[in-house]
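As a starting point, one isolated chain is supplied in C-alpha cells, in the form predicted alone.
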Amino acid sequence: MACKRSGVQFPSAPPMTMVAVVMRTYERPVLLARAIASVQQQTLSDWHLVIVNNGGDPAIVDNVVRIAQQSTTSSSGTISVLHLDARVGMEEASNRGLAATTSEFFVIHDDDDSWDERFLEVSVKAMGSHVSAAAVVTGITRIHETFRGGSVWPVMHEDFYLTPGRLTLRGMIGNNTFPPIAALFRRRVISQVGEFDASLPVLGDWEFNLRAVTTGEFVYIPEKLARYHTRTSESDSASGNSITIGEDLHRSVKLQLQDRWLQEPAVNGVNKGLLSMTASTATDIEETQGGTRTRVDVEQIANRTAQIIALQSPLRRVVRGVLHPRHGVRAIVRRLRRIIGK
C-alpha cells in the first residue's frame, strides 16, 4: 500500500522524541482541529505527533495542520502528516503512524477525542515511578455530544467506570474496559509483544491491551485526564464512533478473538479463550431490581471462573454458564464456595 509524507509538515527522518502521539483520521476536519490543539496544549513539551490520513484528501487534512500550526504561538512538539493513498484498517494505520515515529512512550489518540492539558506530564511522571511498567491509564470522562451540520456541542458527560482492577489480565479478559485515549504505554511492549493486529477491523486495542499486559503493569492514575468523545443519535453519520456505529461488528470480532484463544495453550491451568468467554458473560448480565442495574465486578468473576479451572472443576459446568449466564455464574459461585468450604 503506498502512502507518502506531506511535504513540509514531515522531516526527511523522524525525530526522537518523549511522548509519540499517533492520530489516525479520515475526513473528519472539525474532530481533527479539536483533537490537534488538545496535544497543542499540553504542558509536557517533548512530543511528536503524527497524523495519519486513512486515504482521504490529502488537501483536507493539511490545510487543518496548517491552521492549527498557525493558531499557536508555543514552540513545543512537532507535527507530521502521513498520507496513505487507500483506506487500510484502523490497526494498521496505527502500525504506520508508529514506524514513522521514535519515541521512549507512545499514545494512540483517535480523531475524535482529547486531553486535559496535563495528561502527558502527568503519565510521563508515572512512568518514572513504575519503571517496570508497560502503560499508564488515567481516569476518564465520556462526553456524549452531537455533531450535524459541521458544528460540534456537548450534550452531557459523566465519569467512565475505571478501577485498578479492570487493568489487569483478568480484569480485562472479559471485555474492552477503557478507550485508547487514556493510555500511555511504553514503546519497549512493541518489540516485546509485537505491533498492532492489522487483521482486525475492530478490537485491536483489546486484544493489543491484553498481549502488553502481560510485559507489565498498567498503572491507574485516577485523575480524569482523557476525554472520550461519544456521537448521539441525532449525529451525523459520518462522525459516528466504531464502538456505536458498529456493535454487531465489535460483536463478532470479539467471538473470532475468543475461538482464537480457545486454540491455545492454557497458561497454569487456565485457557485465555474458555476465561474470556465467562468473564464476558458475566459482564453482560442484567439484574433488574426497582429499576436499577446491579454493576457485576468483571476481576471478581474471572478470579472465580480461575480457581475453579485450576481445581479441575469440569468443563461442562463453566460452558453451560457461558451458554446459561443467570444460572451459570451462580452454580460456579456455589461450586467455588464447596470447594474453599465456605
Given for the second form:
Amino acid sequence: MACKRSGVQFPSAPPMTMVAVVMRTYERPVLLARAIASVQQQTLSDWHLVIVNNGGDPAIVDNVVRIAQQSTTSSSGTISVLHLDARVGMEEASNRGLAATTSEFFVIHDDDDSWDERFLEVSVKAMGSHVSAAAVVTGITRIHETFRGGSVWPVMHEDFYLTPGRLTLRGMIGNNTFPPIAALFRRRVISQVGEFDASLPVLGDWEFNLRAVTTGEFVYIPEKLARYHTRTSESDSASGNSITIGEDLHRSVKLQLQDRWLQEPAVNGVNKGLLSMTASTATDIEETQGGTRTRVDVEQIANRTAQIIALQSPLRRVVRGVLHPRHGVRAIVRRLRRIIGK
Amino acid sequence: MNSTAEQVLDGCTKGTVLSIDFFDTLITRSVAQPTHVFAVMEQRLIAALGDTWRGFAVARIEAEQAARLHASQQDENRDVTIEEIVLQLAHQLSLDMGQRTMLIELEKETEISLVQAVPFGLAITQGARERGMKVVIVSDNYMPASHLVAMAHAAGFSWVTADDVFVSCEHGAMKHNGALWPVVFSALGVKSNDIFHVGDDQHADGAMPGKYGISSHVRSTMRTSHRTMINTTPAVLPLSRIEAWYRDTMDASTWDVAEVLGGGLVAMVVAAQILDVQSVLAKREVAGVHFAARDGYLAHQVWNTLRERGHDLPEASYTAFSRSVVWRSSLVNADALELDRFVGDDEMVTLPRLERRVGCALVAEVPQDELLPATVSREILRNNAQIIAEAASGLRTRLVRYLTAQSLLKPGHHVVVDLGWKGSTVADLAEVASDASNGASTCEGRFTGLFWEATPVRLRVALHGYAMDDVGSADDNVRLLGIIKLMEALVTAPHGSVIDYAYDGSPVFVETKPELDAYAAIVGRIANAAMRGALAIIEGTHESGVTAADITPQSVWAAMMQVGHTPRVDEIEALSAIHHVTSVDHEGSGRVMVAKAPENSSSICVEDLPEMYNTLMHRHWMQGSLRALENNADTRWIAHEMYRINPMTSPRWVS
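Return one more block: the form predicted together with its partner chain, after the form predicted alone shown previously.
What follows is the whole complex; the chain from before opens it.
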C-alpha cells in the first residue's frame, strides 16, 4: 500500500530518538490537535511523534500539524506525518508508524487520549531503573467527555482500576486491563515477539501485551500520568472510542483470539486459551455480581483458577462451561468459594 | 495599627513572668504558613532522593492529623510527639527505621533553616527582660524543648534554655485545653496573677489562660497569611515566600490586601507572561510581540521598563482588540442568527444602545428612550442587516489599518500574549491578520490559562497555556473556570475595552463607571504593586528572595489556586466591590464578582443547586462566592452541598 510522508522529512534513515510516539488518526482533527499538544508539552523532549493518518483527508491532518508546529513549546521533539492512501486496521497503522521510526522506547498514543506532562520523563526514568522490564505502565485517569458539534468537554473522571497484579500474564490474560496510552514499551520487545497483529481489527494491544509480557515484566507506576478519554453516549458517533461503540466486535475478536490460543501448545502445562477463557469468566462473574459482591479480586480469582486448571483436567470443564455458560459459571463459583473459604 | 510591645507591657502591671507562645508569636518561618515547611522538605527530598518523595508534604499533614486522632482517643489532654507523627507517616509510606530517623532530622533542620524572629516577639521579650520579668515559652507542639531551644537560638534568642520552655508534648498536657498551666505554675512556683501571657490563638492564648486567671494579649498578625493547610506542595513556595515577606514587613502597620494581591499573585502572573515570551524568543524567530489589551497591559508596562533598564528585549506592541470588536468586524455577511447575538434573550435595551452595539444608526420607528424586548430588538437588527454589514465592513477596514500600524501584518511569526481562556479571540485576530497579509503573518497565542473550550480552537491557531490548559486534568480545568472572573478583574488596564477604531488608527475604549470605580478603589493599587513586584522578580531584586527561576507553570498555577481557589476572608471582602461588565457594548452596571448570598436561604432547596452552580461558575468568581456562602451560618450548607456534589470545587486542590 502506498503512503507518503509530510511534516518533518526523514533523511535516509529516521532519526534515532529516545521515544517514538505513534499516533493513529482518522478524521478527528479536534481530538488530534489536543493529543499533539499533550505530546508537545512533555518535559522529556527527546521524542519523535509520528502521526499515522489512516486514510483520512491529508489536508485536514496537515493543517492540524502545521498549526501545532507554530506553537513554541518547551519540548523540542519532532513531528512527522505518514499519510496512508487507504484505511488499514489499527494495528497495521501502528506497525507502519513504528517502521517509520527508530528509538529505544515506543508508545502508542491514541488520538483521543492525553498525558500528564511528566508521563515520558517518569516512564523513561523507570525503564532506566528496571533494565529488564518490557514495559512501564502508569496509573490512569479515565475521563468521560462529551463531544458534540466540534466541541469537547469533560463530564466526569474516575480512577482507572489498575494494580501490579493486572500487569502480569495471569492478570492480563482474561481481559485487556489497560489502554495503550498508559504504556511505554522497550523497542526490543518487537524484535523478540513480533509487531502488532495486523489481522486484528480491535484488541491488538491486548494480544501484543500478552506476548510482550513474556519477555520481561510490566513495571507499574501508580502515579496517574495517563488520561484515557472516552466519549459519553450523548456524543457525536464519529468521535466514539473503539471500545465503547464496538462492544460486539470486541467480544467476537476476543473469542477468536481465545480459539487461536486453544490450539497453541501448553506452556508449563497451561494452555493460554484455557487460561484466558477461565480468567475471563471470572471477570464476568465480577461484572454480573458487581452489585452484590463489591470487592472481588479478579487477579486472585485468575491466579487460583489457573492453579485449578493446571491441576485438574481442565479441558472438559472449560468446554462445558463455554457450551453451557450458566452451568460453567455456577461450577466455577462453587469451586472458588470452596477454595477461598479454605 | 497594632499595639507596640511597649504598650502591651505597659498594660501588664502585676505580672512578674512573661509567658510567650512560640510559633507565630516569638518566632516564625520565612513561609506563609506552618505546613509550607513540609513543602520545603518535599522539595529537598525530591532533589536528594528522587520523585518517589513527591506528595510527601500532604502525607506529612495527614500523618499528623492521624497521630492526633489516635492520641486523643487515648488521652484527650496530651499532645503528640514528632516520633508518633513519623510513625503514622511510616505506615502511609512504608518507611524503614532509617528513613524515619532521617525525616525527623530533616524536619528539625528545615525548621531551623527557615526560622526567624517575629519583630513583636523580639521586642516584647527584650522589653520584659529589661523590666526584670522572667520570660518563659509555653507552646503546644510535637517537637521537644531541646528543638525549640535550637530554633530560638537560630532566630537570635540566645537567652532561651530548656528550663524556659514548656512544650505540650513533654508534659502530657496542652495549652489548648488549659492543662499545661498548672504544670507552669508548679515549675515556676508562681500564681496565675504573676503571669502575663502573649500568643496568637484566641482560644489557646486568650480564652484558656483567662479561665485560669491569667491576663493575656492575643496578637494574630502572623496568621494573616495562612490559607487552607492541606494545599501544600513545593509549587506553593514562591507565593508563600512573597506573602511571608509582606506579613513580616506589614507586621507593625496594617495588612494591605491590595498590595499583597498585586505584589503576590498578580506580580507572578505578569512576570510569567514576560518570561514566557522570552522563552519563545529563545527558541524561534519572531516577527513581533504583542501584548493584548487589557490583560497584557501590566506586562507591557513592565516589558517597556525592562527595555529602558537595558534588558535585551525587542520592541513590543500593546494591541487593543476584543471579542466583540473582532466579531463585529466579521459580520460583513451576517445571517439572522448571528445578528440575534447582539441581544440577550431576556435583555431589554433602548434603540440608541442597540445602535452603539452595532456601531451604526439603525432605521426603526420606536421611541428613543423605550426599553425594547429582545424580540423587537432582533427584528430591528434583521431589518437593518445591510446597514450593519456596511458598518462591519468599515470596522474591518479600520481594524486592518490598526493592525498594520501595530506591525501585526508584518510577514513572519507573531506572539500574542493574553490571559486566557479559550483562545477564540486570538484565533479571530490571527485569521484577520492572515487574510490581510495573504498568509504572510502567522500568530501564536500565549496564554496564562486555557480550559477545555480551547480544544477546537487549536484547529485555527497555535495555542499555549502557561499555567493550565485544556490538556490539563479535568478537575483543574473546572477550577480554572471558577477563577476566570477574578483573574480578569485583577490583571487588567486602567482603561475600558476597545469597541472601535478611529480613522486615525487609534483604538476607542469604552469607560464604564463600575470599572472606573473598582480601579480607583482597589484594582489600581493592585496593578501598581504587581508591576513593582514583577520587575523585582525578573531583575532578581525581590526582597522575598523570589526570582525568575521560581516562576514556573506549576508555581503560577499554584499561586492562582492559592488566591483564586482558597481566598482569605480579607481578600473576599476587598474584592466584593468589583463588578464585571460583560455586555457586548460594555454598558450597564455589570455583575458583582462575588455573588451575594441569597436573602432567604430557607427557600433554597437541593434541586436549585445545579442552576446555582452554573451561575456561580459562569457569571461570578466561583470560589470567592462559595467562601462568602460558607462564612455565613445560614448559607453554609449550600457551600458544603456544592463541595459534596462537585468535589473539585472544595478547598482542597492539591491531590
